[in-house]
Structure formats: structure tokens, C-alpha cells
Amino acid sequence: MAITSVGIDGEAIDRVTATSKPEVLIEKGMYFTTVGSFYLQKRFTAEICHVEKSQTVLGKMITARALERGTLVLAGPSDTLSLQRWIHNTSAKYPVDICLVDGAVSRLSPASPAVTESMVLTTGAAFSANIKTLVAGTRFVYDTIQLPAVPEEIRKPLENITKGIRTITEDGQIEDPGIDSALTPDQIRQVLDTCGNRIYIPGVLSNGLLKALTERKEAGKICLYVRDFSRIFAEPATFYAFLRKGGRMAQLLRPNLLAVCVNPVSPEGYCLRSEELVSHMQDALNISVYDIKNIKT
């Protein structure tokens, strides 16, 4: 196994909440990637396998193999392209069967199928101390993850299009209306005026565009194709209003969700009842949910 983090994990004090954090435990034989300054602070012996030539904000990244069990601070590739390269290079160079990426708060891009093959969705009291609010917020993310896949006959012509809006005609032809994105009011008006009812948005699906499409009389005939769930930057109310109107949404790259985990303890110190939280979450998602600190073996 190889492990890294898109944020900073394992430091004594969280830089955002100023609260204590658990250490990252590395087992003997594991490969890991972190920046040089944190590598020097590790509490175990390791063999350096590779040092990146490029410099990050925190220093050069080092990939090493643990020669004994110990703890350290992880800080690896922070952008999706670097993360893709890390996964490819690590699995190609070293005898690892899994590359594990520790995500970061509110960052869904590392879970994109363009980056990682599978994902574990984690949530908890840090999001809200109110179980109803917490469950509703998690349900929204879960529903975007579970959006259906784009039909194969449409997916193939679209898979290499990563920029600009496209419209799909009734006979399956891909047309370019000449709109780079749909983020500004002017761009949204262009989409409404020139695109048909089947639209592919490889970049960000904004709340403004989705709201404008929902307000159209023919909203029930609209089908939106997005690259993957991580590109949806719409508010839950807008997302569900579009679907209630009969609008459809599908994703080119559908993620493989392995599990949903919850943490009942917030950085501020309050603690939800684990069994109650797991029960409510399972009822809302209709899948198994785990508090890994409370699993009875």
C-alpha cells in the first residue's frame, strides 16, 4: 500500500480549527509521500525511494518506504494533475496494490473517477451538530454521487471534450455553440438562447445555470450531462428543484462509492450519539454506514 494526502494530516494542531488531530500511523513496508520538512520530523526509519524535482509551497515531495512502524505528518500532491501522476507513477514503480489518498474538508475533486478508482465518503459532526442537518447535507452529496451514467453512445463522443459547453441534438450529433463556460450571467443567457434541451457541461455546473434552467417552462425536457459529480457546484434546493421539475442529470464518469463513514465528534468538542447518527444516516441513504471507531469486532 502507498498513502499520501491532498491536505496536511497528522499534525498535532489542526491549522483550520486550532484543535488537536490524530496522528497518521504508517505500518512497516508501506510507501508514503510527504514533503521534505515533514519527512525529517517522522518518528521511524524509512528508505527514500524518490525525490521530486519540482518544488511545492511546502517543499519537495519525498516518496519513501517505511522500515518500521511509526507516525508522521502527510502532505502530498494538492492538485488533481499531480495526484493523477502520483497514483500512476507509484503503482508503476513500486510493489503496491492500493494507492490511498486522504482527502480534505469540502474538497471532492480527488474523489473524481478521473483521479481515483473508488471513494469512501466521510462526514460527521464537524459539518453540523444537528443530526437532521448533517443527514440532509450528506444525502445531497450522496445523491450527486449516485447520478446515473451517461448512455454509452453519448459518452464516447464526449469523453475527450474537457472544455466548453456542448449541445447534443436529437440524432446524437455533438454541436459546439461557442460558449466556453456558463458561470457569468451573460454566459448563462447564451446557454438559454442557443443550446437545446440536452447539454454537456465538462466544467463547473453552477447554481446560477441550474436555477435558470429550472425556471424554464420546458425544464422537464432538459437533460444535463456533467463530467462527474465533483463538478456540481449547485445548492441542494436548486438541485432537487430541477429534478422535481422532471429535469434529468447524468455523469460521464460515475464514481465507485465503497462506503459511507461518520465521525460523531466535532472539532469543537461536542459529540453526537454514534448509534443514533449511524441509524439516521443509514435510513436516509439506504446503505450501510460506519463509525469506524465504534465497530464491534
Given for the second form:
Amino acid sequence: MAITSVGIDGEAIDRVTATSKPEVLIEKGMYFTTVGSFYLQKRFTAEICHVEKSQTVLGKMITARALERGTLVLAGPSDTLSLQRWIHNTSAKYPVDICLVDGAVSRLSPASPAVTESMVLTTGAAFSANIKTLVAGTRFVYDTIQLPAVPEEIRKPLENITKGIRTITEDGQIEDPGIDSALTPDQIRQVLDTCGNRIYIPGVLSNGLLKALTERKEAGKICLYVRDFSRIFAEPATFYAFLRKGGRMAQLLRPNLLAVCVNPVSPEGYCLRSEELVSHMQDALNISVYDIKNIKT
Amino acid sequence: MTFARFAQRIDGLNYLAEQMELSGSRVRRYLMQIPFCDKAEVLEKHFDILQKAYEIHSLPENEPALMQLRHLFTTVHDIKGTLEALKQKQVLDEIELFELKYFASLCRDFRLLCKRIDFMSQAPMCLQHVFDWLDPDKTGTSGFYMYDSYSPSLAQARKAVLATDPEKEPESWNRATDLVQQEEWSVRKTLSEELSKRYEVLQNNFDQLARLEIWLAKAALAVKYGMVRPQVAPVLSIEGMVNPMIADILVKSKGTFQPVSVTLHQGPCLLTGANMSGKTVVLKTLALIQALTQFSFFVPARTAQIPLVKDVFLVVGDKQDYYKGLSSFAAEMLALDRIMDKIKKGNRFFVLVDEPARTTNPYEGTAILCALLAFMEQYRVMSLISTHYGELNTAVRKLRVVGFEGEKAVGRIDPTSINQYMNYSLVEDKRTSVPKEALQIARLLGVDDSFIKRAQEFLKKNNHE
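Having displayed the form predicted alone, please output the structure of the form predicted in complex with the partner chain.
Now the full complex is given, and it begins with the chain already shown.
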């Protein structure tokens, strides 16, 4: 097993919330990647296998194999591209069956199927101390993750398109209206004017565009294709309004969501009732929900 | 004087540096630091190495090994900091020790590949002893940790840690791990001391890898542009020289660069020719070839005999002068003054000046030009000076660009394709007058007929007077 983190994990005090944080425990034989300064602070024996050529803000990335069990601070590749490379290289070079990536708060891009094969969505009292709000927020992310896949016959030709906007005609032809993205009001107007009802957005699906499309008379006829759920930057209200009006949305790459985990304890020490939280969450989501403070193996 | 300094002054040098396939900024910095060399014996040695690299590149069976080498160059880490720490006899940390082990194993790979292409003279030294120190368990891999076998007391300290439960006995666990850290430190100290004795060979290998890469890149460049080894000789004589940057631009517009031959003796030589006849290109290419020779490159020509000089000066009024807030005349005069000052101090230079004093009145301009020629004559400075000024009262040797072969051209021609009608060859010219083809070329460029006629009338009027 190889492990890394896109944020900083395992430090005694969280740098964002200034509250205490659990340690990262590395088992003997595990491969791990962290920056040099944290590597040298660890108190167990490990063999350095690789040092990244390039420097990051925190120093050079070290990949090592644990020769003993121990704890350390984990801070690995933080951008999507180097994370992709990390997964590829680590599984190619070392006897590793699975690469685990610890995510970071509100960062969905490492969970894109373009990077990682599967994901576990984690949430908890840190997000909100109100169960209703917490469930609704999780439900929204869950719904975007579970958006259906783009039909097979149209998926293939769209796969290699990573820029601009595309229109798909009635007879399945892909046309390029020549718009770079749909972010500014001008660009959104262009999309409304020139694109038909079936639109592929390889980049960011902005709240503005989704809102504008929802306000259209024939919103019910619209079918939106996005690259994957992590490209949807829309507010829950807009997202649901679009779907309520009959609009459809699908993603090119559909992630494999394994489970949802909740932590009932907030960094400030506030604790939700575990059973109530899990059961509410379970009712709202059609997937296994675990309380990470109370996992029975 | 470094390559970087020259690249700022001489057009096309940077372009060629950019065409070189180098693995990263570390090696590029190295290239930029290459000194300008005027020692024939050093240059000949360099050319021998480059010749060898060129032959290696020309053999197709070497291609797989060369490709592996190119890849291997990209895996070299910048261990400048670690080497500096060794030099200062500091205690290295675990990561730095890993870097040295990795570097030693890379050197072994480099040696293997150098052997395959028969280039051992430029291979890094063998670092097996360094590798062995950092591989006491003889794993043979580049992985590294503070091996138990380095010290019995380290092994014992580690056992003590394993026997302690950090959760139940945190105090004694802390003490035990502190001891491990201490023991690790003494091992690192001993290792660092041993390694620092090897500092020079490590540093030299690190530099040698950059040198090796640059030799191979220079050879690849020579193959790409059909460059030849220059001969160091007392008289400059170049046959079929080409300017790689301009040739590349021409290829893009489906044109070709007409190779030019030139011989220059001590003392000044004038270069005349019509507008657009490529006088500036001749000057720039000569400066480029001279610089390439003295930075141990092959040169873009069929043959090249090059005398060595202390410095090359190319004065073509460029836009940089305006940024400094100088008029083009002022910038040029000050540049020439600086150069003449250096010449007076008695060194061999190569001076190339594009149309001196062209931005002032022809009456004084001619006088300035003649004075410059007289100066170059007095100090026997190898120099080529282009001009449009004619009827100079001087016996200086003159080269003329053959120029426009107008009989081939009909009607109006596209300014970018005028080179099809130009003969860029240089010929000896005994006449005192200069080519007068400005109006003809303006006409062919499609400049308004009535305007040209008016100019011709003025010409006639002046001639009558």
C-alpha cells in the first residue's frame, strides 16, 4: 500500500482550525510520500526509495518504505497533475497494489476519476453542527457524484476534448461554436445564443451558466454534459432547480463512490449523536454510511 | 567573458543555444558560463572531443544508447547544496546521503552508456567506493536508510525502541527514540567525514555530467545544421557560411539561404551592396561564426579557417540604444569610441560595423567612415565595415554583394520574396563608386511610380550640377 496526502495530515495542531488532529500511522512495509522536512522529523526507520527532482514550497518530495511502524506528518503532491504522476509512478515502480490519497477540505478534484479510481466521501460535524444542514450538503455532493454517465456512443468522441464548449446536434454530430469557456456574462450569452440543447462543457460548469440555462423557457429540453462531478461549480439551489425543470445532466467520467464516512466530532469538540447522524445520512443516501469514530470491523 | 554575455551582443547565439537539447536549467546555466577561449591548444583539444561526439552521433547504431543517455540526463538531480555541505564538512542528513548514493549509481549507468558509444574519455569517474559505503548491506539498489549494520549500538538502540510501547510507556519510548536519533547522528557524522574526503571527485563528476551533456548537444546541433570543425588559422577564410536562424526562418517560407564565402585579412575591408542585399546578415553571421569557434562549437559553413581574437565587436544600431535614451548616432559613436579605446590598448579583435555614420549628413558621415578605416588600418584590426557611401578617397580593400539580378524580375514583387532575385555572393570590387539600385528596388517593391519618377528627376538635376 502507498499513501500520501494532498494537504497536510498528521500534524499535532491543524493549521487551518488550530485544533488538535489525529496522527497518521504508517504500518511496516507501507510506502509513503511526504516532503523532506517532515520526513526528517519522523521517529521510525524507513528506507528512502526516491527523491523528486523538483522542489515544492515545502521541500523535495520523498517516497520511502516503512521498515517499522510509526507516525509522521504527511504532505504529498498537492496539484492534480503531480498526484496523477505519483499514482502512476508509485504503482509502476514498487510492489504496490493500492494507492491511498488523503484529501483536503472542500477539494474535490483529486477525487476526479481522471486521477483516482475510487473515492470515499467524508464529512462530519466540522462542516456543520446541524444534522439537517450536514445531510443536505452531503446529499448535494452525493447527487453530483452519482450523475449518470454520458451515453457510450457520444462519450468516446468527447473524451479527447478538454477545452472550449461543444454542441451536439440532433443527429449526434459534435460542433465547435468557438467559445473558450462559459464563465463571463458575455460568454454565457454566447452559449445561450449559439449552442443548442445538448451542450458539452469540458471545463468548469459555472453557477451563472446553469442559472441562465434554467431560466430558459425550454430548460426541460436541455441536456448538459460535464467532464466529471468535480467540474460543477454551481450552488445546490441552482443545480436542483435545473433538474426540477426537467433539465438533464451527465458526466463523461463517473466516479466510483465506495462509501460515505461521517465524523460526529467537530474540531471545536462539539459532538453530534452518532446513531442519529448515521441514520439520517443513510436515509438520504443510497450508499453505506460509516461513523469513523465507531467503525466495527 | 562568458557565453551568456556574448549571447546578449551577438544575434543568433541564443537561438542556437535554444536549439540545443538540454535536460534542464542546471545544464543551461552551465552552458551560459562557458568562457570565451582564445587559446589554440585548448580549442583544438575541445574540437577533438566534439569531433568524437560528432562521429558518435553520425553512427545510426548509437541512436538507442544516445536516446538512453538523453533520458538519463533528465534524471540527474541538482545536488549543488549537498556538495556544498560536503565541502563545508557538515553532517549530511538522510536525504542528502540518499542523493549521493543515487548520484553514484547514476554515474555507474552513465559509464556503461559511455562505454557503449565509445566515449569513455568524457565519462564521469567510477564512484563504486561511494556507493559501497552507502550500501553496507550490498542490496545494489539506490534506496537508502541508516542501516543497522553501520553500528551495533544503533541496532541495539532500535531494538530497545521496538520493545517499548509508545502508548503505555511514552516516557521511556521518547528516551529510546532519542537514543536512536543520537546513534543515527554519529553514523551520519562518520559517513559524512568519509564522503567529504571524496568531495572533489564528486564535484568533478557532477560538473562532468553537465559537460558530457553539452558536448553531445553541441554534436547533435552540428549534425542538425551540417556544421564543420573550424580550423584555427592566421587568416579568416570561410566558404559557404550559413546563418542558422535566418535559414530556419527562410525554410518556413519555403526559401533557402544562399551560402556566402568570405576571406578577410588583417586591416579593414569595406562591404558594399544594394539595399536588401544582406550586408547586415553577412556581418552578423561572421560574428556568430567567430563566437561559435571560440566557444568550442562547430560552425555553419562548408569550411572555415578562423584566426583567434580576444573579443568580437558587432555594431549594428539596434533598438536597445533607444531604451537607453540615446539617439542612434550617439549610441553608435559611443560604441565605436569604446571599441577604439580597447584596440589602442593592444589586443587582437574582430570588429564588424554596419553602416557607420549613416544617420548623419553624408558630408561628415563620409569623413567619419574614412577616419574609422584609417584607424583600423593603423592598428591592423581585422574588420569588415558595410556602407552605402561611395567615392571614398581610400585604397582599402572592398567586397561587394553581387546584388539584385533584376532581369529575372517582372512587375511588382512581394518584399518577402525578393531574395529569389538576389545574388548574395561577395566579389572583390575595384571601383570607387557604390551600387546604386535603391530606386530600382523601390520600384519593384511597388512604391508609387510618380514618386520614383520624381526622385529620378532630382537625380538628373544633381548630376547636371
